[in-house]
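Consider the single chain below, provided in structure tokens and representing the form predicted on its own.
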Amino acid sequence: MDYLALYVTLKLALVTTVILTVIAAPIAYLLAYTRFPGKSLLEALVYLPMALPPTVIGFYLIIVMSPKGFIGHAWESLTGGSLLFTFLGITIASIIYSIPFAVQPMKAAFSKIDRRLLENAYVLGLSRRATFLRVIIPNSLSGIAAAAVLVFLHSIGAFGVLLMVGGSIPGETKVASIAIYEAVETMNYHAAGMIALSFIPISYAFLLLINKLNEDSQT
């Protein structure tokens, strides 16, 4: 079994899961609190990765990323490398691809609280950063711990928007969604029914998870 894959995979899983918890909460706040010209709009913009095909996604990435793309450029301008066919390359691709799977569940879960829990917060004379700091976000720990699973689950089974911008380079970019897609392509079933077999364990605790949180969200 491809022991490497698996690691990359869980690493670009729990990378992605813990930046898009950071910063999919104020997107999810805004959303779900605040009125302006346009919010439909970002609100589409944040779901979009959910209806276009990952290679879509893919393409546009690499042209964003590619040393004449204006993030590439600039990047290898800083560094002198190139984001394409890195880790950080694939990262990125990875929050992109799942960050409708953080905003959704926690813009639920913060439309669920009580208005009057905010007002009386805004009475006591917190503002809005306090208020989402030790209101809303104690408040809405299940919806966002479900926001988390959602992704970490997403990310390990990204494929496609991987493979066009990382490729499959071994410890570096090569994920177990694309070293099954090779074993496969190679015969090699044996390989490839391990791997994916290693899948179903971690995918149904997690999806246990979920509905415990779910369950006890709505106790």
The other form holds:
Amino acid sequence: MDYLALYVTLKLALVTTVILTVIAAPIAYLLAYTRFPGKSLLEALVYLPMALPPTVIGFYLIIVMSPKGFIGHAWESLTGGSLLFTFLGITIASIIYSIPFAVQPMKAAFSKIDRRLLENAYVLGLSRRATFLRVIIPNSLSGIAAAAVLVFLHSIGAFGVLLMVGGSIPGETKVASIAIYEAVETMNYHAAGMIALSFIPISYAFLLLINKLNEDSQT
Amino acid sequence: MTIAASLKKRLKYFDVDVSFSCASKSMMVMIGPSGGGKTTIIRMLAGLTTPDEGQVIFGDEVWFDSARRVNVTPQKRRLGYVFQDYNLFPHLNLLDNAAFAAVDKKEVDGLFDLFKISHLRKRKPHMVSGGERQRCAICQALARHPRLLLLDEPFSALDVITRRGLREELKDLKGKLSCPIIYVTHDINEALFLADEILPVVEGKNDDGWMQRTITREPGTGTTAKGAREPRLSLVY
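Complement to the form predicted on its own: the form predicted in complex with the partner chain:
Every component of the complex follows; first up is the chain already shown.
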């Protein structure tokens, strides 16, 4: 059984979830509470990865991350290394791939908060930032948890984007879904079955977790 | 300190156009029919709604002046605002709610004793009654040491008995506070019981004859206005 691939998958999903939760919160806030010209364009752009084939996202990520692309070039001049075929590269890919799944539930949770609560916070002297941290976030924990679990589950299922950006380097970019694909390619159904089976308790446990979080936030 | 305001705002069905002032240690009750612009006026004082024209002057501070393009944010006005409901943050217990913006968190215990909700300090807002929530909302506003206290129909969602009790507590409290208090209601009993000054507001404008017309039979029409029944009801409880 390819434990290394499972480990890379879980590590990638965890890192993606943590980073994306932090990045998505202010974006969701902007989309839920502010009005500015071009907002609907920005919103559609944030949700675009959901509507594009993963290979299309992968293709453009290769373009920008390659040593000639602007991100890849900047990264190479900073560190001397490449982004493609590295864990960092697939982390960036995974974040972009899952961003709609983080922003959408958070925006819904933020929008549900009664505006009068925010006005009360302003009257009580809280800045918009402090209101976000002290009122909006604590009252949207279930939405944030839902976003985190969705991102986690979506990340462990990523395949096409990661294969294009990361290839299949064991311990670095070879995630479980790629390991399953390769095992099937080589007719090794036993190995593929073992990894596939291990997904079921992981995914199931996370769904139980989100139910628990939802219950806790309601009491 | 005195709050003085002259406000104009165009609304969908009528225009708000009022001027008034209220001095320290005094309570002005703004009364009038529902939907008459009272909440809009209070929100303009708090800085939550921007008037089209006018001024809001507090002591020697200008909070709003359309001519000079001054508009101080609600955060900097340092006032207390008790809404009809929805003042309390659902994720915090009553104590943390009242201490949310407290100048000195130790004072909250004293306020809770005063409003008789000390035994509920660890409860979340949804676990206490509407009257207890509003008591906590008043504590939350007072703990901030407001320079002006705005109360927008704070007891109107409560039953008559609770409302009467809170009304009396508020009257006691009035003597202890040094800031101006502006109280909004559509209940004439409440206005007569609490007010030092009364400002009737009908369709956005000051209408001094409104109370008289409401509590007496209107000549020629033969109908008794709705408000007339309320003073009689007060004999019952």
